[in-house]
Every structure is written in C-alpha cells, then in structure tokens.
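This document starts with one chain, in the form predicted alone, laid out as structure tokens.
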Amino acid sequence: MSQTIVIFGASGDLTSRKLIPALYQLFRKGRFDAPPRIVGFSRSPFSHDEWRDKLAATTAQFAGEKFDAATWDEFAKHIYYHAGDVGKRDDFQSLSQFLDGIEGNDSSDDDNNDGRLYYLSMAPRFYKSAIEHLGQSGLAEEGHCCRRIIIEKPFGTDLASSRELNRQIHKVFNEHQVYRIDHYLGKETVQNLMVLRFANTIFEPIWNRNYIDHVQITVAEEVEVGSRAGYYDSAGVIRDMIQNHLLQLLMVTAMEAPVRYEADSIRNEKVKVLQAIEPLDAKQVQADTFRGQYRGYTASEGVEPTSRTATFAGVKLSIDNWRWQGVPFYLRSGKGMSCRTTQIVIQFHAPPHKLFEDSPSDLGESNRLVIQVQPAEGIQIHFQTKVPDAGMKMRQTDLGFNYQKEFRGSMPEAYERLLLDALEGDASLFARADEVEAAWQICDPILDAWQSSDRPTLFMYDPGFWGPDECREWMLEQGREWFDTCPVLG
C-alpha cells in the first residue's frame, strides 16, 4: 500500500528534527510495503531538489550513525515540495492538482490512491484555516481512498477552546479520520506498561487499592524554558505538561484491561479513568496542588519581570472507582530540575506486621515498582533482602530490566511508531475528542483557581534541584515522600 503524507508547516523545526528522520528510519528498516510520497507544504520557496538537500543535511544530523547516503538517495526520490500559504484557499486548489499529478505519475505500485495523511506541523492558530481549506478544496473527502489528519498538541488552551477546535475539525473530518498526537504514547516504555499489566499474571492481583498506597508520575526537565519562554509564559506547566503528557501516563497506569487490543476498546477504558476523577474545587486546589517557579525565570527573554507563571507543579488527584478508591495519584512536573527523567512509581503499602526488628516501617523502605519512561528506559522492582552475615539486618535492593541492555540497540523514536500507526489506520495511541475534553475538565478548575486572587502560594526554587523544598514538606505532611532519584544511563 502506498500513501501520500502532506506536511503543512514543513519548513518548521518539527519536520526536520522528528518527522523526516522518523520516516527515513521506517524506510531504512523496511517498514513500508511501498514508500509513501512525502510532500512538504509551507510558504518558503524551495524546489524539490533544494528541499531534499536541506532534509538530507538535517536527517544526517539527527539520525547519526544510522544515516546512510545511498539509502537516503532512494528515500529522497519520494520527497516533494509545494510552496503555499495555509491562509489562501487557492493554494489548496493548487496543492490538490499537484497531489493528483504525483500520485498519477507514480509508477511504484499499481494502486496509486490508497490514501492521504495530512500532518498539521504548525502553530495552533493556523489549524482552523488549514482545516477549512482542506474541506473547501475537497481534499478531506473520502471516497474509495482514506483521508486522515494528524494534529499536534496543544488541543486548545482550555475546555471551551478544545470544544471549539473539535467542532471545527468535525465540520470537515469525521472522528475516525482524526489523529491527535502526543508523542509520549509512542514511547516503547509507555506501550510496555500495557504489556506489563495485561500480559503478566503477577501484577494484576496487586494492581489495586488493597496493595498500592499511592502512585507518583514525574516528568522532570533539566533544561529551563530557553527559546520557548514567550510561549511558555502564556501556557505554564499545567497546559504544557500536566494536561497532556502526565494525564496520558495516568490513564495508561490506571485503566482497566480493554476487551481487545484495538483503538476503540483501549480509548474507551482511558476515557473512563478521566471520567472517574472528580475535578477539584477551589478549596481542594489550595490543599491538593502546588505551584513553583525557578529563580531566574523572569529574566528570560519574552517573560514579564512580574510573571507569576508556574514552571513547577504538584497535583494530587483521586480516581473514584472500585480499583483505585483511596489511592492518591501524585503528578509532578517542572523545568530546571535536577535531571531529565520521566518515571512512574507504584508505591506499595508497608507490610501489615513488623515481623523482624529491622522490618520496614514506612513507605520509603516498602516495595516499589519504578517504570522509567525516559531516558534510561526500563523497570525496577525495589524489595527487602537480608544482609549476609549480619543477623536479620535487611537492606532494600532491586531487580532491574533495561531496554537497551536487553535488546542491544537504541530505542526507536516515538514518532516512528505513531506515524506508521497513522498510515495503517490504527488510532490506539492517539487521543479521541472526548478524551481531550475530559482532560481539560480536570485541568480547568486548577487553572482558574491559580489565576484567582485566592490562588495557592507560588514557591521559588533554585534550578538543578527537585523543585521547591516546600513541595517535599507537602508530601511528608501526608506521610509520603517523593522518589527523587535520577536514572542511571547505560
């Protein structure tokens, strides 16, 4: 099957840094039955050869030792460029004619019109125009050919804007044509979490309130806001990380087993998790959320000196269903942290009876399952063992599984899996409209309370640490503590 991928906003960073390298790797690995035609669309003037040369240089940079010039030359034969403006309807008519031309002239296979995949790799303010013009020019119409669209986050800035975006999309595309992409779900370790839970019998009996005290989900970024400061100051940590990445990880951690491994079944179970989370009221926001800002943030270019935007957040959520009743989920994310890590910590209860004098009496020494999503992808189980030749003295140790050691190779980029799934029509790892809106229903009350006159205190913290000290104290007051450990690489 051969398809056409049209990348709108193709001259942007995402195309050269992620999309083309991912498609090149899929081509190199032989993942395509027939290579897709790739068409870049943006206002910058390029000829086909100029565009291919530009992408050759950037792909060689990001693919590193996996780049092979001969393989690239074969791949580049399927790359095209068409200059145009998403704000001009006539340019979409021109694009339509161009696509008809290259698809009709492509002799690589007998069935030239299997489908098209449109990728909106552009600022969200251009989404409406691009979608409208795709509809008006007939590019979204499905006959005997499929038409799909990939939309990058953010999916709105609040519940109202996300609903409006979905309304605009559904005027042109049916929901089954829409693929809302969050690259976190393309990571091997996130997918492995589903395998860990649903393909192994040892975890299911204890994956509930009877054995688990709480769950921590941390996405820490060592970098500061940098060149994204202007955008970040209007977004903040809730919109930038909590509403999408962390809630996605929460859903996969907490969901029930789907009836079968298919898109609708999986996404139904994920939405049920969000629907079981009662949105926080203003009083609960005060008690169950935490705000922080790293020192020096307001000196960033594009940030007002008086900005109160949070670069760190801690949020405590409760899932009101049978499995998770009484088990708090702590979400934490921040810029300028001690290290770069994304991890899910399943903290089990302490043993019900202190049999040995040295038995663990607090959660810090109890059993713990740590899923490292990135960068040291793997899983560790922490448990107590007896220290040899020391009576009944015990020490916490761990068993570890490391992807790179076990499978002896670098991890594929998330975009490889997601692009291939979209081409094949598998929406399992993409967000559905009701899922996006349910996530905003959780985040909107927090954002509203943080912007009110009675908002929680904004605590300051120094870059290079784990956020404000007060956040650690906040956890200790609840009889718990953060798992503040940087992953060991290699």
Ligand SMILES: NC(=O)c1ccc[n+]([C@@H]2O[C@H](COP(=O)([O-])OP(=O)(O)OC[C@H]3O[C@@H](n4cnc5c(N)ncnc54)[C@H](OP(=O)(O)O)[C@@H]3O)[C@@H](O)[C@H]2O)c1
Given for the second form:
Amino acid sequence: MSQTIVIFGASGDLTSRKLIPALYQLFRKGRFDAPPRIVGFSRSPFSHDEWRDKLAATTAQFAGEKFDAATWDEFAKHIYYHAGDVGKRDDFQSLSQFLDGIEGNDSSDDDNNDGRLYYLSMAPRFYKSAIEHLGQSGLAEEGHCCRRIIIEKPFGTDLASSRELNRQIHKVFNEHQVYRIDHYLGKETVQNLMVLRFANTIFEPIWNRNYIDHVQITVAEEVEVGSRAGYYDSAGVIRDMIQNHLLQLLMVTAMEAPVRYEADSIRNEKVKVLQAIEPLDAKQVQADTFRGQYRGYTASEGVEPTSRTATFAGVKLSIDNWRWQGVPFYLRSGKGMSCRTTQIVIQFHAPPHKLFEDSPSDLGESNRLVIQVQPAEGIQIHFQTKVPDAGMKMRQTDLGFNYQKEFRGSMPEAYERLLLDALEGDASLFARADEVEAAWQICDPILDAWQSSDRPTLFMYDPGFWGPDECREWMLEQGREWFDTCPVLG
Ligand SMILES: NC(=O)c1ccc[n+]([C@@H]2O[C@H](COP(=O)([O-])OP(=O)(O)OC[C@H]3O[C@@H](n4cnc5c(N)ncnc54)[C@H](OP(=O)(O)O)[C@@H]3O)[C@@H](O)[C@H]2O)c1
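Let me have the form predicted together with the ligand next, following on from the form predicted alone.
First the chain shown before, then all remaining chains and molecules of the complex.
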C-alpha cells in the first residue's frame, strides 16, 4: 500500500527544520516499504520544483553531512506542492482532486486504497477550520484504507480549550485516526526508559516507595526566549513545558507495566498515573510550586515590560497509589539555565544503618539513578566506593552507560520515529484525548492560582545558573537537594 502525507503549513519552520529532514532520513535509511508521496499545502505560491528546491537547501542545512544530493533527487520525486488556504473550503475540494490525481484514483471510487496522513503543522488557531474542511470535503472518510491526522502541540491552552479541540476533532475523526504529537516520546531515551524498567528484572523490585525517596525531572534550557517571545509571553513555562514534556516523562517513569506493548495498553497505564495525582488546591500551589523569571526577560522583543510570565517553574506532585505513596515527584523547567539538559533522577533512600563512620547519611551521598534524556543520552548509577589506601574513607562513584559510545553514530531525530509510527498506524508514542485532558486537569489549578491575587512570589534569577536560589533553599528545607549537574558531552 502506498501512502500520502499532506503537510498543512508547508512553507513553515517546523516543516523545513524537522519534518522534511526526518522523512528524508527515513528514505535514505531505506525505512519505507514504499516511499510516501509528500504534498505540501500552504498559501505561498510555489511550483512543485520551487518547493523541492527550497526544501533541498534547508534539508542540506539541517541534515549536514548526511545529505547526499543524488539520494535527495530520488526522494524529491515523491514531493509535491498544492497552494491553498485552510480557511477556504474550495481549496480542500481542489486538494482532494489533486490527491486523487497523483494517487491515480478514479474519482468515482469512494474506497481509495491509498492511506493518507494529514499533518497540521500550523498555528493552533487554524486547527478548527482545517479539521472542519477535511471533514466537509470527504478527506477524513476511511474507505479501504486509513485517514490519519497528526496534531502538533500546543494542544489547547487549558482544560476547556483542549476539551473543545477534542470535540471538534471527534466530529470529523475517530480517536483511532488521531495522533497528538509530543516529540519527547519519540526520543530514544524516553522509549529506553520503558525498556530499562520492563525488559530488565533488577530495577522493578526497587522501583517504589520502599527504596525511592523522591524523583526529580528536569528540563533545562540554556537559551533564553529569543524569537519565540510573542508566543512564550502568553504561554509561560507551565503550558510550554510542564503540561506536555515533563508530565509525559513523569508518566513513563511512574506507570505500571502495560499488559502488551501496544498503544492502548500503554496509554491506559499512563493515564492512570495522571488520575492518581490529586490536583493542587490554592494553598498547595503556594507551598508546592515555584515561579521564576530570569533577569532581562522583560527586555526581550515581543515581551511586555511589565510581564510577570514565569520562565521557570518548580512543581512538587504526589502520586496517590500503592507504588508511589509518600514519594514526591519534583518537576523543574526553565529558560536561561546553566546548560541544556533533560534528566530524570531517581533518588534512593539513605542506608538505614550507619555501619562505617563515613557512611552516607544525607540523600546527596546515597544511591541515585540518573537517566540522561538529552544531550549525552545515557544512564548512570551512583554508589559509594571505598577509596584505596585511605582506611574506610568512601567516595561516590558511578557506573555509566552512554548511548553514543555504545552504539556509535548520532541519535535519530524524534520526528523520524513518530512519522514512521503514524504511517504504520502505531499510536503508542502519541497522546490520547483523555491523557491530554488529564494533564490539563493537573496544570489548570496551578495556572489559575498563578493568576490570582495571592499568587506565589515570582522569584528573579540570573541566567546561566539553575533558577532562583529560593528554589534550592525550598528543596533543602525538605531535606533534599536538586541534582544540579550538567551532562558531560562527548
Ligand atoms: N517550529 C518548531 O520547531 C515547532 C516545534 C514544536 C511545535 N511546533 C508547532 O508546529 C506548528 C507549526 O509551527 P511553525 O514554527 O512551523 O510555524 P510557522 O513557521 O509560523 O508556519 C506556519 C505555516 O502555516 C501556514 N499558514 C498560515 N496560515 C495559513 C492558512 N490560512 N492556510 C494555509 N496555510 C497557512 C504558513 O504558510 P503560508 O503563510 O504560506 O500560508 C506556514 O507554512 C505550531 O503549532 C507550533 O506550535 C513547532
């Protein structure tokens, strides 16, 4: 069966920076049984060749040394462009005819054999009309084969808007046709977290409240807000990072083993984690969340000089179930941080009995499992070791696994895996409607309390460090410490 991918928002940044390079890499590596046709749709007028030339230049730039002109020429034979406006129904009729034409379909035959994957790579304000027009023009109807749709993040701005978006989608597409993307799930290291937990026997017995003191999940960005200021100032860190990427990492860390490695089994277990998190009330938001803004943020172009938007958040959540009762999950994300790193730290309890004078008594010296999601993808186990020739003196040492050293070569882009899975109809690494809504259910009370008159203080921090000092002190008061270590690259 051959397939067609239609990218709405074809002339945009995501298409040229991520989607086309990912499809090119899949083609270069021979991952397609039959290479899909790729049809770009946006208002800018391009001929097929003009769009191919534009994409050749950007793909060469983003693929670097992996770009090969001869391979590109073969790949480009599958690329087409059709100009149109998602706000105009007629443009979907002409798109439909165009697709039938390149797929070689008889327009009198409703039961097309070719699968189609629609990718909404455009601002969320266009989703509604794009979905409606796909429905009205018959482009969403499944005949012999599939009609699937990928929806980019952000998926709503709160619970009400995400519910409304799900309602609009479900008027046209059934849930099994919908692929909500969070590119974090396409990362090898996030999938490896499931392998670490469920393909090994040594971790599962200790993966619970009896051995684990707390879990830290950090997504730190070294960059400041840059050219995304306009969007970011209305979104802030909770919508930009916590609601999607950090809660996804939390779900994969905390979920029970699914019965099968299959989309709904996995997503059922993930949703149960979010359902076990009692949303914070206003008092808890005061006590258990942290707001920060880096100094200089309000001077960025596109940001209101009086903006109180948080560029840093620390959030403490409890998962009220048998496994995790009493084990806090600390989520932290910020811009203008010390380095770019995404890491999950499983902090184990201190030993119950201090046998050696030098035995670890504080948590910082106790066992720790660090999962480096990016960059320097890998895993380290920290443990105490006797220093030779120094009596019973001890030092924390580590056993390390590094993806690049072990498997050589660079890691594939998350979009490669996700696009291939969507073409193959595997939704395991995509968010389901109830999952997205459950995530907003946790974030909405925080966003509301942060807007209210008795919101928590907005602490200022200097770029280049680990966020507000007060957040460090807040952890110390709880007898815990952030693991503030930048990964070692290379
Ligand atoms: N860029 C990223 O790295 C990134 C990362 C994660 C998520 N996302 C998400 O991906 C989506 C796309 O982001 P982007 O950065 O690629 O945006 P962008 O660069 O602003 O591109 C928007 C695209 O939409 C098209 N468009 C606008 N109005 C249209 C209309 N009425 N009909 C048809 N096409 C229309 C534009 O083309 P014309 O003007 O030619 O019509 C352009 O191709 C957004 O939802 C964003 O949040 C982006």
